[in-house]
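So this first bit is one chain, no partners, the form predicted on its own, shown in structure tokens.
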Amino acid sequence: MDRLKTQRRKRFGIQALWTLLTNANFTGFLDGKLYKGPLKQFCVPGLNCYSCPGALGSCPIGAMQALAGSPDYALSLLVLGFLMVVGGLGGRLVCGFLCPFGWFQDLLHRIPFPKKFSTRRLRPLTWLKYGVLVVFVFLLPNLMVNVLGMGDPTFCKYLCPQGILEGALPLAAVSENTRAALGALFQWKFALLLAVVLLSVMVSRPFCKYLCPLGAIYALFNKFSLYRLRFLPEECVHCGKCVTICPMDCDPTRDPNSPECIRCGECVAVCPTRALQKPKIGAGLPDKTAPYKGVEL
């Protein structure tokens, strides 16, 4: 249990520090002005709204939509290449450690409340996020274009609760013009944010599990990213602790690098026999004859 507490404290610290660093334009929260310096042309790996007054970088999902329909295909490929590099290195490690909205949901889940509802029976709904990725990030922004040929950022505009949390609410708090401009779309997205907040108190990371298109992209890399968990089946005593503790409803004994795994490390921390292990960077290539799943780096 001490290992679990240590792992949780370490991950919490990294999440907090990363959120602080990527939203370090503190004066923006006071004057309601967005940072538009040179750093804003680069993407951050997690879901962090461009319109947040503290944001120093751009959201990769927002950037992809903003470039939809644009003749500047080089920039579109640059964003896609960024996601491929990040995904290839760690897969959904980003979701577990470097996503501000993931951290927000983790904080909400710490609120004392009976956690009796199991989402394992809802596992088929995890496919929804891939539909959101295809329809709202790729298809609609390329089909719904204006007279200038620019796509409509449909996910950011209609589904992303992070835009309300980090963008609309802080800006409305300090800007009368922003408050006056709020309408039906704000009300819809605020209701969506409220639903995510309430669900996050009861179950772990509902947005990450079912709706996040960024998580869907990184999930595609989990099986072959450089960072992968190592499972030693001969050491497993089938106690079930890793299955019970997993916030994403994974079974590490069946698939230690499931597309749903966010690399939080809690399964490794509770394993009594060390059958589950984190990658050991610099340990060399794995022995292909070794009877385990995953890769030791």
Given for the second form:
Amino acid sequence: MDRLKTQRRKRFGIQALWTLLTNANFTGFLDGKLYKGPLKQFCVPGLNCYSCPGALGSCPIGAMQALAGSPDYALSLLVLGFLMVVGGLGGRLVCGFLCPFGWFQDLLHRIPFPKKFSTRRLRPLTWLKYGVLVVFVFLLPNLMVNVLGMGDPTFCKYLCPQGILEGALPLAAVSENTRAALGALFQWKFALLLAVVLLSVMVSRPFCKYLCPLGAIYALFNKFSLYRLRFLPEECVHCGKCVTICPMDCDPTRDPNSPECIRCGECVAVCPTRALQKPKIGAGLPDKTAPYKGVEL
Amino acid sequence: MKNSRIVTAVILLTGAGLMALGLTRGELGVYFVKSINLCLECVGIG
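Switch from the form predicted on its own, shown above, to the form predicted together with its partner chain and output its structure.
Let us now look at the entire complex, which starts with that chain.
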């Protein structure tokens, strides 16, 4: 239990610090002005709306759609490459540690509620996020274009609740003009945000499981990333604690690097026999101490 | 184990290569302009 508490505290700390660092344009929350400096050239790895007045970096999904919707590009190689590098390094580790919206859902799930629901039976619905990725992030911005050949960022426009949480609400709080301009689209997206908020109290990470296109991209790399969980079947006593604790309905004993795993590390923390392990730094590299083993120095 | 490490290396190198290609195509300027101006669609106005 202590190891679990330690792991949760460590993850919470990293999530909080990262959210703070990547949204550190604090004056933006007071004057309603976006940061326009050079850091905005860089994408942050998680879902963080670039219309957040505090945001210092760009959202990779927003950037992807900005290029897809432009008349000169169908696909952003720069953002795709960035996502491949990040995914190749950690897979969905970003989801577990570096995504502000993931952290937001984790915080909501901590709120006491009479009944917390398991979503194990809804596992097939996790395929929905791949559909959202293909249709809303790639296809629609390219296909539904105006006379100038420009397409809308359809995921950001119709589905992303982060734009409302980080963008619309802080801006509307300080700007009367923004409040006056909000209409039916805002109402739809606010309803979506509300649904995610309510669901997150009862269910763990509903947006990450079923709708997030960024999670869908990183999920593709989970089995091949540099950071992978290790499972030692000979040490496993089949107690089921890892399955019970997993917020993403994974069974680490069957698939320790499932595409749904956000690498939160809680299964590793609760495993009584350490059959589940985080990767060791240098694993797979030659043992440089080998010549000295058994030699007294 | 060795095969998966090769796949990881290919993914990382391909990613880095795509980033370099994207930079030479001038993609950075396109989304930078988008990111420093208010995205009306993102906040539910546009």
